[in-house]
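Let's start with one chain on its own, the form predicted alone, as structure tokens.
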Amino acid sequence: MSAVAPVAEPERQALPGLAGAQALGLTEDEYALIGQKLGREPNLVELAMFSLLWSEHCAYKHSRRLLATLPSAGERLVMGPGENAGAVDVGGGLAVAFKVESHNHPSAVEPFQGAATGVGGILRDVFAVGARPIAVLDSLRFGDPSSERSRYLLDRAVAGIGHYGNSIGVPTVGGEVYFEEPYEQNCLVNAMCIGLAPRERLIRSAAAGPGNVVVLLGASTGRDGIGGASVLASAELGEGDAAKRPSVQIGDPFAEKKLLECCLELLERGLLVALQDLGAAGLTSSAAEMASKGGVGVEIDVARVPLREPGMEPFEIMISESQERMLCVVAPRRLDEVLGLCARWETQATAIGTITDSGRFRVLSDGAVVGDVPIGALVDDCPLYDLSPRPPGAQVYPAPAARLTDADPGESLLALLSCPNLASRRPLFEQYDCLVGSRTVCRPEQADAAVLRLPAREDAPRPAIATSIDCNGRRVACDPRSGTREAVLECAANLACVGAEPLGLTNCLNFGNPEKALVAWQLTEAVGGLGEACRALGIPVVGGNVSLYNEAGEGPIYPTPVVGMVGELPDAARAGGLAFARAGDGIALVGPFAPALAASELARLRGEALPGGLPAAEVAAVVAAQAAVRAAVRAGVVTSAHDVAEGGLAVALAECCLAGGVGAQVSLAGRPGGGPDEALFGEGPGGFVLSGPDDALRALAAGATPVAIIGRVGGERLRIEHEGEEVVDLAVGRLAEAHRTLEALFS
């Protein structure tokens, strides 16, 4: 075969030259450099595919370089970086795959279907490595619940996430929500997906064999998502969004259901070379990766794509991003199997294409050659942007709205109970079914983190896993690297509190636009935090996304790196669990807890600015204090544990009061903090607060990590005293009712 193939005349008669490329997002030197790859101008269908797998969401461009500083090894990784989702080895045999990815640019435009095809779409990333998905978290960021704008993403997000989750059997666990002025113009809609499989079984992406068919499995393709996920996330939004709604991709999660079961028995029966998910950018990155992975070169034949409407553009078959679809490789032999299984399962099968040894990409029309590009120009070829990163001279984000004046603890305790960022998030949680699958240990609210049964062992208590998913968006735009530190130590701490440790951790990297000095400059802090707390827990960052170009005319998002974590427990039954349960037992505060008012939840409602950094934390005594209390649940030796964040320590005896119905007495006498505002509700990482027999408290002291005894669980009211004197005394049903704010926003 000739290094530049013959194209179809029809294609080289309407070059679309460098105004095209503009259109599509290229610049004028990726336009260039495009045509030194290729030899000549590209054509329509060429530029199509370029335009996407060189766009930021599919090439990281302006991110690559610092990904790569990432820890990314570990002894439990089983799949890292670079493949579908990530895994981890936890013993019998079965190892868990997971990921996190975003869908915010979809869902600021079309909320419902943004949401629910980000569902679908990291589903999709599970199974694509052999693991049945068992799992859903989401992590959500919109504007003010008082603007009619915010209160309509998320309404019609949540309602697209429980709509695909619980349509497809997947239980929705966890996960949180926070309502920030920044992200009024652009909400963020991230999905984390954990799954479970034989560690034999999965699979990797990467095509082999020369002369092996390329299948394409699921929906037929229509123009509904044509250039979404990768079009839409590499821009800023702006005026004309309502026009972008066709780029947003539509969802059927019963067709996805039958999809994950069919690919799933064809894996168990070894029927299939490699397995990718058609997601951003469609059978262009499917294919083009697959390849790439492989060192091979590929063939589709786009007349052989069953398509959804008549009429489609060959260009417009290789980037649509309709959902429910996957693409695999076959061995000839094993072709017929394979279509007669998927007839089975009612799921459309089709050979498209084939693997060859070219290295090349070669896209044909009912056998006449529309598209010829290099596997390596495609995907490794892509230039990387070095960033300019430079931190701000002046405040970036304007103060909150002032909601609170001068007010005294106990009101403001109820305040921070009530305000939309600290209230229960019960009414979002009961649109999701978080009990289908029958893993699921302690619903929503139960417990600081997700616990899933795993399958029995013989002679040994069930094991069981453990997910969080977690940031703090103000925090990190305070002080981008401590921020993102605290972040994953907030993760880790979730899961001390149920009695897991931490085997890996996948992140969503949700930042403004690169290309500013600011933005490059979060960025980069952040990434170095991440990495800097993945060392300390000893843990390795399996895989995660980066969605970046958050902001509009208003500016930018806070800086948000989401960070997810899977963890083990050895026995599911010790679980642990938040609420004060046994009236007489003690309550200790755990850690080396140092309250500070800056960035806090308590300074958002007074209208204070955010400072200019956060107070330095011993990260070394802070993963001491996780392993102690880790410990000490595991052991089953206290009743209780909970993690001092946001809000602070009253918050956090308040929640333990209402997940257990039952009040407590606290004394703040010589603990930290100077006032009794900074004591109560100070945050900062490395605080807990643990209840059980004064004994097993006390032999916590026994080790390096700070303990102190501060009060006793029981009765019908929460009572805190700080140098002697009662500043918060209210009935744990004034707390409740308090704590019921959100459910407005849904009745």
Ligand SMILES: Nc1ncnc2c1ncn2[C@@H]1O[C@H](COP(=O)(O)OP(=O)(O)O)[C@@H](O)[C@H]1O
Contents of the next structure:
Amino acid sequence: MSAVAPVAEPERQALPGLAGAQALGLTEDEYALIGQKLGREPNLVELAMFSLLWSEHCAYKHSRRLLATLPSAGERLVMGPGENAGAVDVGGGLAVAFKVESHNHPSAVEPFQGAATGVGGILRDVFAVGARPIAVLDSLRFGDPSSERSRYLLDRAVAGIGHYGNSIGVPTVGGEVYFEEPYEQNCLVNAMCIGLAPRERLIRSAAAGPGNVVVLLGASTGRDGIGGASVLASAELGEGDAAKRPSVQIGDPFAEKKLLECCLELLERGLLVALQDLGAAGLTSSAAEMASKGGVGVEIDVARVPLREPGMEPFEIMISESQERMLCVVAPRRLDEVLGLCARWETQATAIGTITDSGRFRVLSDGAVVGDVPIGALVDDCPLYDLSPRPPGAQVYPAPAARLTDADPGESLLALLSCPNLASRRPLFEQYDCLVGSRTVCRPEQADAAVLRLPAREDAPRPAIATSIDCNGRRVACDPRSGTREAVLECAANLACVGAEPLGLTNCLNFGNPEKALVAWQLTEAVGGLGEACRALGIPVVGGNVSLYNEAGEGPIYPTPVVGMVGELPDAARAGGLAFARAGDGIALVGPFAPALAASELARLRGEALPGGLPAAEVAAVVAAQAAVRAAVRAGVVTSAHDVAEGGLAVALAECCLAGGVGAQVSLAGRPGGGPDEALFGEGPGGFVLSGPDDALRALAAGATPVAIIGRVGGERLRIEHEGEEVVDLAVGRLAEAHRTLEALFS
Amino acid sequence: MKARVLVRPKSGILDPQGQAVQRALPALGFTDVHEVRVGRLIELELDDPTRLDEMCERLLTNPLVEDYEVLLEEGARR
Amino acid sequence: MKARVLVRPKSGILDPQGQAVQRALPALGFTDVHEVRVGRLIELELDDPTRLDEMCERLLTNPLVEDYEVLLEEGARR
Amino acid sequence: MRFGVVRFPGSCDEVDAQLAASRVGEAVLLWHAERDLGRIDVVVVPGGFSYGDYLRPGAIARFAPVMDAIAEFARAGGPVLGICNGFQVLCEAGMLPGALLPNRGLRFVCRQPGVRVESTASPFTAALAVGERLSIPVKHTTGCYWAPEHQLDRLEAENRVVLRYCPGQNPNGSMRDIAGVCNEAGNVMGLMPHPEHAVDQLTGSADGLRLFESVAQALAPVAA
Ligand SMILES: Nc1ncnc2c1ncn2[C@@H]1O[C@H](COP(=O)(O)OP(=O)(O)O)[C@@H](O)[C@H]1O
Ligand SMILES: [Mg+2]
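Please give the other form, namely the form predicted together with the named molecule, since only the form predicted alone has been shown so far.
What follows is the entire complex, opening with the chain shown before.
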């Protein structure tokens, strides 16, 4: 095509052509477009770079237009989507950065390393913006634990998360796990990280200053995950997975701990112009994105990159996904100081290139040009695709297997407490250090959200943040718009129960193949519901991640838009717990709760088909109820607060009893015509169980929020009456025994 | 009979333990060690060694990231 | 030259890893394994094997709870 | 009253230990590569994963330059507290008897067991009473305390088992429920529970602070 072919060793530069492009996952049109942008055919290095940056994983080609509809502005927003992690202001000159990301396909291939490197990756995103990671949360989905594969994935993924988080010294303070058949072949492993930084020290990733030096920090580069981004993250899993295995990445939390401390100290001393993590597509994406954001060019010499394996080709070096590496831009006069500090932290640091004003990404190998592409073409010119959504005529997901028949309410309650989706998560979270950092005020199972203390400030001696991560994929499968709205409301409800007000939200959209009309519809509806709920709460989406093509065998996973939220509370000492604690306290059901059995956990146990829709929640009324609960908790007038979620009111009551080791007597009235099961086990947003002195509970009714005093704390049994008839009478010890079933999966 | 299975990280696979040990050696005065890999040793007392490979592949090792080698007690064979 | 150090828990020291492996075997159809011990394998590439014992005693093993054995590449000697 | 808290590459709880110690005195971090401790009254070898816990927990850290200075400090009678990874380091260094083996359950365990004070022979428990029950979290994978039977007998006879897990609450299979021991002179103590994570009721318990207060009190006449 053009005469300005790059100078290079000719044998390395045989042109891969269209066939090569297709092998790397590009379409014919995309290949033609690359030729147009370059004015010639790309060589292997260039094509490898394009194939990754133009992959779904990096270019968001099927989701970017949808994401643009999400609210991303707000009073407290410091940094929104587009940076490695978004951030909100938490007062006192501090900002909290946070993001959730998926590592689904690597975890399906090798769960321990997949989950571990997932944590490592999200930590880097957070310290890349200059924030010290202070908490991790995990969100997991597996098939039913009756399958050996699911148990293996669960066991190893949990071990991997713990291994990385514990070793690097960041507490894992919360998370969630669901077991549903559609995740059997395609598990989900999402990890969220929260970081803390002085507001003015947050750094962006835009490179600047032609002549500045590009320094690679951290581990040596090996053949890890070569093709990982395009092969593992963007293609459906299926036959031949074994062949993808050699690209497994091994996490080294020790290396990352040093890298983390080193980067934070470099920033604290003001030695860096820009900082960026190396994630998917390695050097290619990090350098290209930094240059693109800064409107500059970049030159990298692959011969200077420290290698772990001999004989690596330039293209391999450019796209390797070796872990525990960062890229930074440094002014030449600061270089020695930077290298010295890195040596002290035993972190390898190598000048591998320079910032230029060419607007081009030039790859050199020992000085010879082996690739030369316009940065704009790489980063911005990937074609975006419109989705072709079509709602399904009927529910496409099969009914879950029936596990419970002819049960009375007491038996149903025990079955629910012991079912894998509701049983105590203790066997998981005891494998995570939830304490390191000395900030953890509310640990797992003590409250609905984790609470982390912030440094004291003049107007507040014990300020804190709260965080939660949520999504019930089965409900999203029933109704992607309502289900996603519910996930956001559930997250905010958890925050309200500890007394926290939401500040911002991050999300990870785990969906199937967006080229299918059904998945396109799920995605469109879910993003619509996400935006609606955020607007109702008045909070921005600060960032997130999209993981598509989550299918294997029988079809797509349940659409799973995982929502992570961060909120603030003025006084950590008043953080609300969920435990019933004082005999004699009244128990109130608060909020516009309209329980329905369709799509509930009980319906799942009974093997009922998924309905094609959920009742529309009155979002404004739910938000108002959250505000009322939050105010009561903050005022310190109630003893406990817990939201009603999976398993309905009876399970919520049982959880409050279990947390406090005390019983309760409750009397319920039902909807006319509705039986006890609906009142006890029906689900829906907007319900809270509060305990405390009766007058404090009654005072809650001053607003428009419905409040009903339904019982009293005390004794050693949970007794529930429905319409005057006793339907549950169980010792708390019996509830505890039922709740412990997950232990068996980890022995 | 006794069998030993030596399990090591595959070549090309990152071995953080080996690296850490290697970096620690010079300070102890061992300056001539060029490479260290850390793996696992599994010693078994069993009757029938014919299925050892299967055992290694299914349970004892992670074939994605590890290689192994079986050493049998002298005189024994599979 | 190459050296291998095999490290195992001393007899009498509880080896929960070995026990866990042993418990897992019957379910996979391996019913004839009477004992399993899990230890460490350290492979070194070094010039001079004479100080290997010292290296083992000071760093590579904890002599209180571990035994070791050194295997040298064939033909090599200390 | 000045605490020095060691920072190895891979330490995680050193800042928490520094914060805890600074509730009763001054506290500074000691870089692993230093050979000189400076003016220090108490050394804390903190928790975490020094050198990634690679090879064996504590195996590499014990050769850090700062450890020679700490051994010297201990020989001169200076109080040294090894917490979790620090306990492992002190055992590997031969400054405390025994070894820490993988937990019986083979998994990391983060839990808040009850711990009983068994001896006041160490300055870290001198101000406590034998039989007191403390609530202090543990979090580790390699915390099963082991020593030969005859040595355990001797430790008990010499009053050197400082802390035990309360009955039924041993999280790791430690022999004789041992959670912490001290050296012959009593000035070097190691324990698996993390007293630095139990210094404030707000984060769960303040019982661990007692150990820091105890050593401060023990040293008070000297420091004065
Ligand atoms: N679902 C989403 N909602 C909002 N922002 C998103 C979402 N998915 C991705 N983003 C934003 O798009 C940018 C690119 O994401 P990603 O490629 O995952 O970043 P990185 O390479 O740093 O991991 C990030 O700023 C991220 O926050
Ligand atoms: Mg990033």
